[in-house]
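This document opens with one chain alone, in structure tokens, the form predicted on its own.
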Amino acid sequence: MKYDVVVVGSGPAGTVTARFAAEAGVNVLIIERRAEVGVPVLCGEGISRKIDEWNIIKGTRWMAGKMEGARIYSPDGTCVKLSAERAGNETGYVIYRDVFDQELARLAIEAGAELMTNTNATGLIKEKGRIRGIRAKHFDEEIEIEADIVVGADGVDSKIGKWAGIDTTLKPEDLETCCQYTFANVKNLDSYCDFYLGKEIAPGGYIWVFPKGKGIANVGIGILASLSEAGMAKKLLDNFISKDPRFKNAHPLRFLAGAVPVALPVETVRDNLILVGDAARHVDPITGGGLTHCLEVGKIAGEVIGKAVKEKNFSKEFLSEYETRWKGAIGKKMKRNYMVKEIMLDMDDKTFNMLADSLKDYKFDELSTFSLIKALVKKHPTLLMKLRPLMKVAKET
């Protein structure tokens, strides 16, 4: 088999990359190790309304609900309410992630990409030190797929990145262990996503409740691996659910578990190679949400691949336009949010309560990191020392 590009992984980053490359006239193959695109669901299922501006997905079949905003609860129950525009990349729409992924794959195929499921990458084909494609297993058949560019869209434990010599090792403090229920018959839901913070509630992370309509909601937890132990995430989540009256008569439809990176991005370009999505660590270090970033960065990757194939230039130098552009789009924000994550790890519940108290009446219509810090310190001057490391980066964003 010979293609211009082979994309390993049919998640949103992979299929969006494939679509925009195919639209540029590139001969693209997507391979997926599972039997079905988008299954099992491995996501909280929240995404920003920014996607409305990008013309990346059509229709509404994938949409479970449109959110008005988010409520963030501190350990003492103080609530900070944000509009959807200000609430981050996980608030805007709650989606049916399996349908969402399949729609993105359909659009890639419609653009000309091919898709092979039940196909697991087993290694890179190299010739004189350069990547020339991948080896894979399609059901029980060993196959080779030649390609000028290999795209690693194969998730947090990216084998493509490792085989290419990129250091994809994650420290425990840069990995969140997560689990989530989808419940039916949940009472008193509205059009807000809820987030709960606190060392006792979710150490190094948070609990979320995302309403999906008709009494259905996702309730999940993410906790930092360095602060966790076997079974801890589920135990803490079950404890939260048992105390929340909304779930008194609810019944689970689904349970899932996984992990997400909350790290700085890795090297994303080599000769004949690009990494996208979770494989590249394009995930918000504060929230662990990466879906919005996947779409934005996948579009950039596809456009750059289109240029590379046209020019027949697959060098790291040529493909580095992709890295330059994604850093311009999300790089500063990721650097800032990683710093925020590190600062938050040193905060106790008393500090979280002070933060919430400072922000509960804050007017978020002129939100910036710098103005936010000023508001926090004005009400609680003792926060200045904790937030000082953020001041320099805040002035840049």
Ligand SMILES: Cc1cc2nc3c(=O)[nH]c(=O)nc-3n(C[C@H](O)[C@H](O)[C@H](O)COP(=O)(O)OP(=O)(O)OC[C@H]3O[C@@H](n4cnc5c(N)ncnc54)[C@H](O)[C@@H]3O)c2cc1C
The other form holds:
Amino acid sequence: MKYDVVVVGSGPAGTVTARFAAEAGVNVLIIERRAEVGVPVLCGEGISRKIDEWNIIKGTRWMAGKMEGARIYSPDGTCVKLSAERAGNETGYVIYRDVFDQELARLAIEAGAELMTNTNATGLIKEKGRIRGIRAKHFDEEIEIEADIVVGADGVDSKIGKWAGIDTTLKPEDLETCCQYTFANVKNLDSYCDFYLGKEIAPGGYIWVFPKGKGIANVGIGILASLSEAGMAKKLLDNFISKDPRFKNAHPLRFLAGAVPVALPVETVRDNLILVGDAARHVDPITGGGLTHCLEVGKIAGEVIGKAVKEKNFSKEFLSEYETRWKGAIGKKMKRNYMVKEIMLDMDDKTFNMLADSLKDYKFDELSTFSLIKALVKKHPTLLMKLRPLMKVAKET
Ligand SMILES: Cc1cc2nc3c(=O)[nH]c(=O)nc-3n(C[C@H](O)[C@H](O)[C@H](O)COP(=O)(O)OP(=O)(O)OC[C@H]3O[C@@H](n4cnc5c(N)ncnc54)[C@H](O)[C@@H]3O)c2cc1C
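The form predicted together with the ligand is what I need now, so please give it after the form predicted on its own.
Expanding to the full complex; the earlier chain stays at the top.
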């Protein structure tokens, strides 16, 4: 089997990359180890309205609800309300993630990409140290897929980068342990995504309640692996649900556990190789949201692959246009948000309460990190010391 490009993983990062490469005339194969694209769903299913501007996914089949905004609750219950435009990566729409992923895959196939499910990548084919394709198991059959470029879009526990010699190790403090229910018969849901913060509630992370319509809610928790122990995420989430009256007569339709990287991105290009999405750690380190980045970065990857195939140049040097462009799009924000994540880790519940108190009446019209810090410090000057490391990056954003 020979293709210009083999993409490992049919999540949003893989299928968007494949689609834009195929649209540029590239012969692409996506391989997916699961039997069905997008299933099982392990996601809060929140996505920013930014995707409206990109024209990457159309229609409404994948949309469970359009959100007015987000409410962020501090440990003492103080609520900070944000409009959908201001609320970041996970607020705008709540989606049916399985339908969303399948729609992105459909668009890739429509553009000319091929997709093989039940196909697990087991290693890289290398010749004199150069990557030449992928070894995989399709059902019980061992196969070899030759390709000029291998795209690692194989998610949080990516092997492709590691096989290529890239250090993709995630430290426990850069990994969120998550679990998530979909509940039916939840009462009093509206069109806001709710986030609950606090050391007791979700150490190093948060609990979310995202409404999906008809009394259905996606409810989950992410806690930092370094602050966690076996079973802790589920225990904390169950405790929260048992105390929230909205869930009194609700029952789960689905429960799943997994992880999300909250790290800085790794090296994303080598000769004949590109990493995208969670495999590249393209996830917002504060929120753990990765979907918008997958779309934004996947498009760039597909376009650069298109040029590389046209020029028959698969060198790291040529492919590094991809790294330069994704850094231009999300690099600064990733660095800043990683720093904010680190600062938040040192905060106790009292500080979270002070932050919420400073922001609860803040007019989020002029939203820059700098203006936020000014607002915070004005009401609670003691926050200045904690936020000082942010001042330098804040002036640039
Ligand atoms: C609990 C939870 C909640 C989340 N909530 C949100 C949210 O609300 N909003 C948001 O924006 N982000 C959220 N995220 C993050 C988001 O889900 C990820 O950023 C996103 O799925 C990354 O897409 P991807 O294509 O990089 O990887 P994935 O979607 O993980 O896709 C990788 C694919 O590769 C396949 N694969 C892996 N290894 C192989 C192999 N060896 N061979 C073949 N195929 C392979 C996998 O089966 C999978 O289909 C959440 C994550 C978790 C865990």
